[in-house]
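Encoded as structure tokens, the following chain is the form predicted alone, with no partner shown.
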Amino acid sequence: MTSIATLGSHCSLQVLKGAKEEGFHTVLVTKSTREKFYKRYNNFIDEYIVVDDFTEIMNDDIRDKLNASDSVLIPHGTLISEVGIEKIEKLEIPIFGNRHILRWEADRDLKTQLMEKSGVSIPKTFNSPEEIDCLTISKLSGARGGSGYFLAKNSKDYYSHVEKFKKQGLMTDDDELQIQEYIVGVPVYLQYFQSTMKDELELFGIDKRYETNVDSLGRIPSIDQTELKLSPTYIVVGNIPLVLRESLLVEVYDIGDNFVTASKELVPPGMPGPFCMEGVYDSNGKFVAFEFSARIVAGTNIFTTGSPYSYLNYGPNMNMGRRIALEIKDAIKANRLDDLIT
């Protein structure tokens, strides 16, 4: 019997709960420091594989355990940030979705190429700090949960932050930064599911992030911010549900459909399963996308009993983890599991 497995982090509880609800055997690869926590949920976690470091998933013994239980591994942000793209591409375990597109998520140049191909509006990108002529945000590559972001209005600002980050151990000389125009507006994260079995795009939820300390600076008067020399930080600590004006949903579906089409052309087999377009609605109400995530995102955790959008298609109690499991279940029944995994 096919099992559903994932790493113990990010959105694993949602993934495995949903898998259990669809009748799957569930497997959690967890760090030893988190084992006690996850065993609080043994009503839906059937098997625990305990490691000291997530990179051990590459070891023969861990691979053999996962393959012995006929596991399909559900990727999420921790797999990218702690195991790494090079290892993921070599991992001899079936992965749900397109493992090759994860490199396009992690690589800033490839990410920009795919977003441009999809036709979505994106911020201006600067090739070097010397080109900066407006307020910019610089970002380290990879799924870092907002860590390693900073604002700069010129090259002097930029290099000052880089030196500070190096001293703090947040980056090294080998790290690459993407420099983008900073778009002022409402940050919005559009959660999608592209169904291979239905050949259909589903809007699954919408959220915004609560980040430290940028979301609390507004409580401090500007004169005090200046005197204290406070700088915004963008580490994600939680997510907040959001419902868009219904008139905006037409464009939301267009954005998702166009991204799916572009991904099929550039990175076959494209973008099956969950993904997220991350951007800002600017002062004119225009959506400008600055990122995409080519897998389930942590923002889906706020919809463990379903979102206003998943409810329209499925009724209550359909979260993204369960939707993944349902897709796998339908594929097994139709003898099409190979269409969902790489």
The other form holds:
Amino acid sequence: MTSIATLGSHCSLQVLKGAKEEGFHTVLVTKSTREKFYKRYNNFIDEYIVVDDFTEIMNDDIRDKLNASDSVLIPHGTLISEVGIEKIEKLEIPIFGNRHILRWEADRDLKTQLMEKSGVSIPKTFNSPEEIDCLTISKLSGARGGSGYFLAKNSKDYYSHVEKFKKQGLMTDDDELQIQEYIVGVPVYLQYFQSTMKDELELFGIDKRYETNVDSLGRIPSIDQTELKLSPTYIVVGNIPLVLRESLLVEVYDIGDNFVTASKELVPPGMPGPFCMEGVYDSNGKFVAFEFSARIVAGTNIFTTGSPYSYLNYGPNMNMGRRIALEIKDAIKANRLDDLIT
Ligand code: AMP
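And the form predicted together with adenosine monophosphate, for comparison with the form predicted alone?
Below, the chain from earlier opens the complete complex, with every other chain and molecule after it.
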């Protein structure tokens, strides 16, 4: 019997709860430090594999345990950040979706290439600080969760931030920064599911992130901001549900469909399963994407009992974790599981 497995972090509770609801045996790989926490959910987690470090998933004994229970591993952000792309590509366990596209998410150049191919608007990038001619956001390579970012209006501004980062030990001479036009507007995260079984794109939910400290700067009067020399940081602390004006949804589907088509061409088998387009609606109401995630995002956790969009297709109680399990169930019934995994 097929099991659904994931690492204990990120969205694992949603994924395994959904898997259980669709009738699967569920397996959680958890760090020993979180074992007690995850055991609180043993009403839907059937099996625990305890490790000290998630890279142990590469070890023969853990691999054998997962394969013994016929596990399909659901990838999420923690698998990428803590195990790493090189190892994920070599992992001898079936992974739901296209494991090769995860490299395109993690590598800034490949990411830009795929977004350009999909035709979505993206912010202008600057090859050198001297070219900066508008408000920019600089992103330290490998920065996760929005730390290691700064805003600069010109090259002088840029270099003074770099100096500050170096003094604070946040970066070294070897670190690379991506300089991107800063898009002023409303940040929006579009959560999609591309079904292989139905050959159809589903809009699954929309959220906005609550980031510290940028989302709290507006609570401080500008005079105090200036005196305190406050700089924004973009560390995600939570997610807030959002519905878009219905008239925007037509383009939202086009953005998703075009991304699926481009990924099929550049990274076969493409973008099956969950993914997220991350961007800003600018002052003209145009969506400009600065990122994508090629797997389930933690923002789906707000819709454990369903989102206003999943409700339209499935009624209540369909979440992204459950949708993944349903897809796997449909594939098993049709003897097509190989079409969903890499
Ligand atoms: P990221 O790590 O690229 O997802 O970015 C973290 C946060 O930085 C986002 O959620 C946005 O708030 C902000 N951000 C990143 N890139 C841009 C951009 N080009 N324009 C405006 N805000 C951005």
